[in-house]
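Have a look below at one chain only, the form predicted on its own, in structure tokens format.
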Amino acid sequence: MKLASKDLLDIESLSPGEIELILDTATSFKDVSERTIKKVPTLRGRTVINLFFEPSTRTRVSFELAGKRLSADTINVSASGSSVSKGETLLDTVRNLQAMSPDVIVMRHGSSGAPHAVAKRVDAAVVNAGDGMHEHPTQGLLDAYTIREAKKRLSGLKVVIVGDLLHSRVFRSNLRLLTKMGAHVIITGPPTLIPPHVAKLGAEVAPTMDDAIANADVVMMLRVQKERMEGAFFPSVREYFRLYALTVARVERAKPDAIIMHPGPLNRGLEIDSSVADGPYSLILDQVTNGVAVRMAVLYLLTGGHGGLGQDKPPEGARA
């Protein structure tokens, strides 16, 4: 089996089979990060450019590590360090990068749809590392990997997603992926931060946090994205914490073996209590670890590794 597209731009365009392929391939790569020498020759001679127009820690570093652990030549370009800061257009920037014959361009941009526009104009595979308020597909994939690793399945799970749903590309990717794979997604948050018509995408809207979290298998908190807000979306930090923060008392309403997730960065004392974020239920750091393996899988599948486009398993050298 192989990925149908040369690019990974969103979850919406992936089939359940392709999602399973990416997650299974990530499992083959995860042990690489646990070795003394954290590198395999799988993508030797390939070039990956990380083109980031928005700040990032986890996503940028994990893509860089993913490329380097696969032995690809990995180049990082930020907006402040590119000719965009001199007035060059995005299209001219990527055309110049394409002239250097990269194999993959990993792109984060503040405008929804920017990676899609770039993908139509370059021969390189384009990976969407987050575009505006649209999607963040590799975050959705690594979250699914983390859930499947802990629960051994995705289908039939009750997954609760809480917080700033309106501005969250992570939410949109997770909702599309989890419902596609058979999970039951419940959402809640301030009414001003719940997207209109979200029920049509398969989410059930709960009136309160306590209603949502009851008997949950997975609780995923989202960051309040103040940088994308223009106006008052909730009364105060104190009010938000009282109504929507994940506290120890609220965790106790979920199933005894529930897992806690957050894509980061955390706003402690606003979205989540520190005792929960650092507690035994939390898989927040596991998400970060798994992000490297998932992004290795994505780079491998889009470039074909040693065996051609979409080879359905990594070469033996990646698993030795």
Given for the second form:
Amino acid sequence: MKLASKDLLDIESLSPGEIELILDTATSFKDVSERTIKKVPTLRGRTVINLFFEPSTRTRVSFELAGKRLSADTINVSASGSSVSKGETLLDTVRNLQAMSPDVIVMRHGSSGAPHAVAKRVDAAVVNAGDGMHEHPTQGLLDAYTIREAKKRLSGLKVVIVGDLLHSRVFRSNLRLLTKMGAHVIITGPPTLIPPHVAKLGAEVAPTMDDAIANADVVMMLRVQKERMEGAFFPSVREYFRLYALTVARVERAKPDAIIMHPGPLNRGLEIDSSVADGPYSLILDQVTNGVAVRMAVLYLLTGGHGGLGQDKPPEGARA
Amino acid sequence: MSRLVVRGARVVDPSQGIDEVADLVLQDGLVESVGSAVGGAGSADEVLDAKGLVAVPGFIDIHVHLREPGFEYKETIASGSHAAVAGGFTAVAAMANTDPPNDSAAVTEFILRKAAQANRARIYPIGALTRGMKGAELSEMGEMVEAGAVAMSDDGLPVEDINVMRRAMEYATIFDIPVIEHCETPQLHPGGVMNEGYWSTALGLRGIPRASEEISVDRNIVLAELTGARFHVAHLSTSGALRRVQEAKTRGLPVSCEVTPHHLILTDESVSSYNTSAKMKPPLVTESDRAALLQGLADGTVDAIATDHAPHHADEKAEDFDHAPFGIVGLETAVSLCLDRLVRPGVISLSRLVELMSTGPARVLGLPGGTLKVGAPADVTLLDLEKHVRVDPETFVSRGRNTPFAGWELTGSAAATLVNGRIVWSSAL
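The block above covers the form predicted on its own; next, return the form predicted together with the partner chain.
Up next: the whole complex, starting with the chain shown before.
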């Protein structure tokens, strides 16, 4: 089985079957990262360009490791120090990269839909590594992988997503993925940071943090994106913490086996208390670990899903 | 000058209540007569056989951006006026947001000189309301009016300073010209690129709430009442703004409004694939707004249909949605869109469309034309109501290709355009 599209631009265009395929494929790739020799020859001779128009540490490193562990040649291009700063248009930059025949372009851009504009005009597979406030599909997939690993299922879970929903591409990918897979998504945050008509996308809006978190299976905290905020969305860090931060007292309202997630980077003391972030229910670092496996699966599937894992065994997810 | 007989067309002229097959005689740039069998054409007369066509008073688009001076790579006065007549418009009013802006008699005269050289559509310059369109000081309206400007507007930008707007309106009353405002409240939506609603949430694009237009329309109606100015709302798009205009008219205020074909036909769903050809200001809104605008056409609240023709270079529109410029072209699609989407389904009658595209626009800006009465300018649009057209931007005369209607199949189009008694464009040419 393959993915229907040449690109991975958003969760919106994935079917539940494709989501399962990616998660299952990631399971077999996670094993690679746990070996002493963390490398398989699967993408030998393939080229992956990481094209980042916005600063990123975690996602860029994760994609780079994913490519390298699959033996692809990975190249990182960041917007500063490139022709972009000389006034070249987005499409010219990408056309020039295309002329060097990469197999995959992993792209992060500050404008929603930018990878979609690029994907239409290049032969390479385009992977959206975050576009503006739209989607961050591999984050959604790695979050789903992490939840599934802990809870053995997605369907029927009560997932609470808290914070700056308005500016969050992580939220949009997670909302779409989780609702497609049958989870119940409850959101809360300051009304100034809740996007209009979000209920039409399948989210239930809870009036307060305490309402939202009651009996939750999963609590996903979002980073307050100070850099995307023009104007006053809430009065102070102090008040935000009081109303919406994840504290030990609030975690106790969730189910006893609830898990805590955060896409990072953390604003400790703003949206999450350190004792929760570093506490026993936190899977925040598991998310990062799983990110590499999920991105390996995505690169593998978009380049045709050929080649093995270096042990003459096809990835389990490639079945059927 | 010559005499031209337009023979056998169905003449539709709501200004005189005419809808009948007749001969139209044009002499020396004026309408000489409308009627049947005017004693036969003289041997020296030119005859245009218009059987099967509809002759209407020339269409007037009171909101176009011709881009010259300054942005000739997007459009020129020559290409824009050619596009106008190719779309069935005999006259257009040119907005002032050029570089330099039309805030002086020198620029106004430049535009009129270029228009005369182009020698196609009549071009009526609109002067900038404030100097440099900076929204701070009043422009020299008097000398621009003397040079030929017909209205004042900073279109493209709203006048944010409420006191500047009040004074501009007061000052404009000297010349009895309308103040046209692009009604937007930018402080409400930093970075907004589309209507704020379900689609902006789904696409992760920054929204422009409908309140942005409503607040500005409200404010400017209040100022018009305070100052006694003639106030015209450019490209009105929301039901709330329409309601406010309707209420102002009921109270007898000199307030008018125009709507665009795209706001009458499309909604914000058109943005769903990050289509930059559906990016404009005001943004495409919702189905309920669209329904309200259609009602406003039918009930008389709307005075004019205007295109807000806004050509941009293909490279600019190929940028991502946030960075692509606002605006779409309209001159060469408006007539077919209105015939196919408004008249054919019976939303409005053909006669009402002529009011909205000719009589009404002439009235709003106080222009000659808008009628085929004897002695009126011999500006005539001939329509072929049955002609099938496929919108193909590659065939546009305009330099702009940025339209969300590419590939649309429509029935009805302009067949010929006559300005000053002369055939300036014909589909047969």
